[in-house]
Amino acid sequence: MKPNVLVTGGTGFTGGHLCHELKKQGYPVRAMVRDVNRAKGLEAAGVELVVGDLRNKASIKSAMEGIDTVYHIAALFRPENVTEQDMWDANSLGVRNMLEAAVEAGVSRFVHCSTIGVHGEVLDPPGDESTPYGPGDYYQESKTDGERIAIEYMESGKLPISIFRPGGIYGPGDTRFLKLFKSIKKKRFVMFGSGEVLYQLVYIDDLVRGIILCGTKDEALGNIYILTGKKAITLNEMVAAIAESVDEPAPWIKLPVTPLYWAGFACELMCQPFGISPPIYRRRVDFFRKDRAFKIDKAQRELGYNPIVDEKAGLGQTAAWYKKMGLL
């Protein structure tokens, strides 16, 4: 009998793909979701649904009953209309609530989803699991704090834990990069800066395989792994690949990035009192400014992690899905 599995964040991109893959592999899967109406696809696939919230200890306790392995994927990811406290409650306090409930329920294994964002900008790329923390915004700070809590439980022996830090997740079903695809398709994209900064993508199918390795391999217990694609690419290379996937020439216009950064700062100051999302903000501008490149040697060596989808193929499949859905 395979262990009973709980996945948080089942209605999200990564959590949803993880639920479907675990079901395919024969695991009994329960998904903790906030809105069951958004989880009809999971229900149709045979995933058990339970309503829960990371801030509600009672709902987590109920979701954890009879569970052997927890994949904690849920997080509040960079919405601009939430407070810093909202982000902290989900990504830090929520981790502690999950871990406490797992200990009480006698869970035998806990897999925590962090982010390569805990490292912030990598000053001497490529980084690895030992690269110092350097969060650059409150999303990354909250995720760093959540990871530290998981490490505290791991090192104290309270719970068998594995932690993974994914790169830039993409693939069919995700809309996070849709604006970028659209701007290139409509010939509105402008590169700010040189375009030579490094970015590391991970295709959703590759990532899900890595996550399941973290939840099944004995070597993963007590360890932290970076899960990304095999290599980083420059923004110029990424944009050119997207342009090819949407049958457009690669954009060529480049402008200085520093004025855009300070414009973002000004927009944040003006929009914050009104509780509205700024049209430009510094975290998005960091996409053009900060290197994010990592080695995956540890995951390859210890887990047998082997991402197989390269960026050109993956971006092409993502574009094809956008077109099929009428989004592009």
Ligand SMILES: NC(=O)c1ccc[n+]([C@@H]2O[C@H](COP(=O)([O-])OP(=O)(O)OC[C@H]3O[C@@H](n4cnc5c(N)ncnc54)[C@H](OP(=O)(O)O)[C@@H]3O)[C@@H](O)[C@H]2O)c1
Contents of the next structure:
Amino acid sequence: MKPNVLVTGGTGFTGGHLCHELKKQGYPVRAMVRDVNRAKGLEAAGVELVVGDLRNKASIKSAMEGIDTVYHIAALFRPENVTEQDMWDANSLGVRNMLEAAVEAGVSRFVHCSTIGVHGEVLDPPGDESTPYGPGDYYQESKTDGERIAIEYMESGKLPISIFRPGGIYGPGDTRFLKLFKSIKKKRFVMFGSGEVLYQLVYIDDLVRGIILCGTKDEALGNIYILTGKKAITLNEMVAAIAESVDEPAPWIKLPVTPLYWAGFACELMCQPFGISPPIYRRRVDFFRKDRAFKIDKAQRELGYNPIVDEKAGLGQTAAWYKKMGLL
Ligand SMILES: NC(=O)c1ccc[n+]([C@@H]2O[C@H](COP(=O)([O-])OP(=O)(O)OC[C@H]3O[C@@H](n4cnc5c(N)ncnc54)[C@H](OP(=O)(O)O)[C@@H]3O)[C@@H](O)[C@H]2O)c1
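Now that we've seen the form predicted on its own, could you pull up the form predicted together with the ligand?
Whole complex next, starting from this chain.
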């Protein structure tokens, strides 16, 4: 008998893919979602839905009933017009609520999704799991706090926990990189800075395999793993691969990044009081400024993690999905 699993964030990109894969592998899967109307695909695949919110302990408690393994994937990540407090409520307090409920329910395993963003900029790339924390914005700070809480539970022995830190997740089903694809397709893309900054992606199918290893391998218990693709690429390489995937020549226009950073700051100040998403914001500008490159040796050695989709193939499949969905 496979263990009963609970996945949070089932209506999201990663949580959704994880639910489908676990279901395919024969696990009884329950997804905690905020809106069942947005989870029809999961329901059709035989995933049990339960309504819950990370900020509401009672709802989490009922979601946990009868569960053996929890994959805590949900977080406030994409929305741009949210306050610092919203981020903390979901990504820090929400983690504590999940862990407390898991202990009370006596679950036997808890997998926590963190982010390579806890390291912020990697000053001497490639980094690894021991690279110091250095969150660079309030999303990363809230995720770092959430990870610290998970470590507190892990080290106290209250709960068998594994933590993973994904790189930039992409693939069919994701729309975070759609703007980038569109601007390259429309020949409107401009590189800010040299483009030699390192970025580390992870293709969704590779990541999902890694997450399940974290939830099933004994070696993963009490450990933290970076889960990314095999190697980092420069932004210039990434943009060239996207250009190829949309049959366009690689963009070549480059502008200095510092004025864009301050423009992002100004936009945030102006938009936030009105609850409007700023067109430019510092977190987005950091994409052009900060090296994020990591080794995945620990996950490869201890878990047998083996990401197989390289960026060219993965970005090509992403472009194909955008086209199929009429998005590009
Ligand atoms: N995408 C990346 O590149 C990346 C990189 C590193 C780490 N991560 C981490 O990976 C995880 C998944 O990311 P993703 O890209 O798949 O995110 P996503 O598509 O934005 O999905 C986030 C999910 O979290 C749910 N959620 C947000 N606030 C909630 C709350 N208060 N209560 C219950 N559910 C809530 C959302 O529900 P609704 O649908 O109702 O909004 C959604 O299902 C997150 O933990 C993120 O921090 C992502």
